[in-house]
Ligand code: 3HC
Amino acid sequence: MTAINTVADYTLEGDVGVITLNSPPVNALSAGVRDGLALGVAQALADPAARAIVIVCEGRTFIAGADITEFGGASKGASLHDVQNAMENATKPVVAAIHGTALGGGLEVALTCHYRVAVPSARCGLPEVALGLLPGAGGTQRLPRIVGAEKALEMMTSGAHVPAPQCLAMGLVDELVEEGKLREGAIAFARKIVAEGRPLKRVQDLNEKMEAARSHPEIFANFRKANARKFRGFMAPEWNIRCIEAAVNLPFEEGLAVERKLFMELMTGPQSAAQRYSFFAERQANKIPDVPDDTALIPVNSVGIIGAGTMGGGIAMNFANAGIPVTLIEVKQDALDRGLSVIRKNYERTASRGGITAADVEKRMGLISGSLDMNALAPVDMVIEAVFERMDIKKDIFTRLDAICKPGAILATNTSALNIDEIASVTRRPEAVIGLHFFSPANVMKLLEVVRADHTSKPVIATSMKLAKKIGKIAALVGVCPGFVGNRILGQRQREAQKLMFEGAMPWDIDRVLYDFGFPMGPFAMSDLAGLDIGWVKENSKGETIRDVLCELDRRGQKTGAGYYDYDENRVAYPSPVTEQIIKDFVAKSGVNPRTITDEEILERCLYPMVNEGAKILEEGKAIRASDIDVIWQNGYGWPVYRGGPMFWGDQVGLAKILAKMKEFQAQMGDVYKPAALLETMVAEGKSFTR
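How would this chain look by itself, in the form predicted alone?
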């Protein structure tokens, strides 16, 4: 064995030269790895005893992709382009031996090898689209040539990690070798291709699948149409599609030029900056400054959930999906039966779409049991209360849990706004109490707001953050305040939407502006979807609000075919003349003269106060970092990922501009718009929240 550099070595095994890379944790394409490849290939080509070359990696994975920490820095070491050219133009066959993942730049390196072998558990993909990018090292030109334009479109616009057996079927991998014996299998394959005299197969020269695509140009229009909703607002999917079109219609080198041009447009643009920021923000959210990484964790091998309604049932599914047994508690048998039935239907719907098997349905249902007796929670490791948002009910439940649950059990509440310190005060173990605010539907939404109360212990916090990851959630730790972080900021937007409606903007105007900004829907469409009658009591309604009047007319949202909007039989929304007249009547009674409100004002009024509230939250220490606020808003409220979150977006707009506008709002409409002291400080010192 000869050391090439600190991360690579070269070994001659019989007549095969083996280049081994070992750059923990994931063999990213750092300068050292690129140099190791370049020098290793040169050494193998110069070795007269080597008739073939195998590239293999130590650790848990093949080259997992670009070293994202080098993005934007000065280039050093061998260029990836030069390394790929050396491999693709090598005079001896080069074989990539893949285990773990070959992603992004890792797969692009493998595509410049003449052959690829993999163990069955390996996965390959080009996930750059998730960072607002496209593969910039020839991947957009080589992948379609080997798997065809249609599969390349699917892979590159989804960023999917494709299992090795599928890679074999589509021709991306030439052979599967035995699990755990990758090195030996790759060397045996290399000897086989030498013995059989197979050609040095350069992917860039393959043309058969490009000719097939050229004869069906409608592939691209059909793909765009089928995915229009999913790709809305994002640049990267469209830029990826254009590169594949170039692969089909242009010679290889000209296609590479298109790839380089479009890559740089994305790399230097605002969307990729936002998406790369978001990538790191999610990882940063797991780091709690005063909770060390080695904090002792509390084993959670069983969970109790109080409330089998929509929220409780959804929470239960998360734990069953992760293999953790759940005991669901309800007060009446029919409510419990209904809750279990909904869970089963949800699983069966997923199975009917191919997401899980029928056996998975039964296995997961087998992990969920129900009871009407709260004493059934005595042995569980964690209890999550998910009942009606009333403090008296929650305090009663926690008083009983304190008497029932074993010492050391975590007592969690799913409240979305109530004071958790007050809930914890009725127990003799406030250190065990924490907020776990799931978002609805809880079995779908990724966000989990983990709410730290005054006395919550560090092991309880560390366990909750770790458990969130285990059940597939993205967690952010926040402090106790009305609405916590997410709903507290949402309140600012909701208030402004309502006020704008009384000043002359119609609900569909406000919704359209926020939809065009990138939200899945605006506040009024969201209200219609949820149901306008949530929290509305018919007997107490006196027509005092627009919502009251709509509900009194049985316009309760999508479920009744009308709310703020009118809906057709397919639930397609249309502006409602009924709603418009109701609003005009309310405005006339209020004595306000309606005015024309521009789209720009709607956006500023709805979003600037959100940034300002985020600054107040940071000021009060209710969020650890501005990036945590952004993680919450992206994953819980549909803030478009290509805009980075409210705090990142605020920095992009310019904090001085937002401050000036908030002062203007304050002068016109009162102190509810008073700028946060932190916002004033940031502007005075020329600082930003996220850079």
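With the form predicted alone in hand, show me what the form predicted together with the named molecule looks like.
Chain only, nothing else included.
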């Protein structure tokens, strides 16, 4: 074995030259890795004893992409393009040996090898789209040449990590080798192709699938149409599509030129900057300054959930999906039966769409058992309480859990608003109590707000954060305060939306501005979807609010065909003259002169107070860092990913501008707009939240 540099070495294994990369954590294509590849390939080509070349990685994965931390910096080391040219034009067969994930630039390197082998557990993908980018190392031109335009469209615009057996089926991988025996398997494969005299297959020379796609130009228009909603606002999916069109319609080198140009447009644009920021923000959120990485974890091999309603059922599915058995507790048999049957229906719906198999449905249902007896929770490692939001009920449950659960069990509450310190105070083990705030629908929404109470222990925090990842959630740790971080900031936007309505803006104006900003829907459309009657009691309703009047008219939202909006039979929303009149009557009664409110004011009024509240949250130490707030808002509240999150966006807008506006609002409308002291300090010191 010869060391090529600090991250690569070269070994001659009989008649095969093996280049091994070892650059933890994910063998990203840093300057060192690119140099290692360039020198390694040169060495193998010069080695008369080597008849073929294998590229394999140490550690958890094959190359997982370009090194994102290098983006925007001065270029160093060998250029990836040159490395790829050397490999693709090599006079000896080059074989990529894939385990873990071959992603982005990693797959693009593999695509310049003549052959690719993988272990069955490996995955391949071009996930650049998630970073607001497109594959910039020839992937947009090479992938479609192997898998065809349609599959390339799907893979590149979804960023999916495709399992190796599927890659084999679509020709992206040439052979699967035995799990755990990648190196030997790849060397044996290399020998086989030499022995069989197989050609040096250059992906760029494959044109059959491109010719086939040329006679179906409609696939692009159809694909754009089918995905218009999903791609709304994002640049990267469209830029990826254009590259695939270029692959179909242009010679390889010209296609590459299109790819390079479009890649640079994205790379230097604001969307990718926001999306790359988000990638690191999500990972940063797992780092808790006073909870070291080596904090002992509590094994969680079984979970109890109290409450089989929408929330409890959704939470249960997360654990069953991850193979963790769940005991679901309800007070009445019919509620339990209903809860279990909703879970089954959800799984069956996923199965009917091909997301899981019928056997998966049974396996997951088999992991969920129901009980009416809380004593069934005695052996579980973690309990999550998901009953409705009443302190007395929660306290009663936690008192009983304290008596029932084994020592060391984690006692979690899914409360979205109540004081977790108060809940913990009824137990003799407040260190075991934590908030796990799931978002509805809990089996779908990515965010988990992990709420640390005064006495929550470090192992309980560390375990909850790790568990979140295991069940596919993106977690952020927050402190106890009304609404925690997400809902507390939401409260600002909701207040402004309501206030603006009393000043002359109509619900559909406010919704439109926020929708155009990139939210999936505005607050009024959201209320209609959720139901205006949540928390509304007919007997107590005295027409004192717009909501009261709407509900009294049986305009209780989408489910009754009318709410703030009117709905047609397809649930398409239309501005409602009835609602408009109700609002106008309220405004007239309040003595306010309605005025014309610009879109700009709507946006500033709804969003600047959110940034300001974020600053207050940081000031109070209820979030560890500004990027955690952004993680919460992107993953739980639909903040458009390509705008980074409220704090990142606030920085883009300019904190001085936001501060000036907050002061203006305060002078006009009072102290709810009082600027956060931290905002003042940051402006005075010329600092930003996220840079």
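Fair warning: this is a prediction, and the values are worked out from it, not measured in the lab. Numbering follows the first chain given and starts at 1. Between two forms, the rigid core is the largest collection of C-alphas that superpose within 1.5 Å.
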Per the rigid-part fit, hinge between these two forms among 200, 620, 161, 269 is 269
Two-part rigid motion between these two forms - turning angle of the smaller part, in °: 8
For residue 50, what C-alpha shift in Å results between these two forms following superposition on the rigid core? 4.7
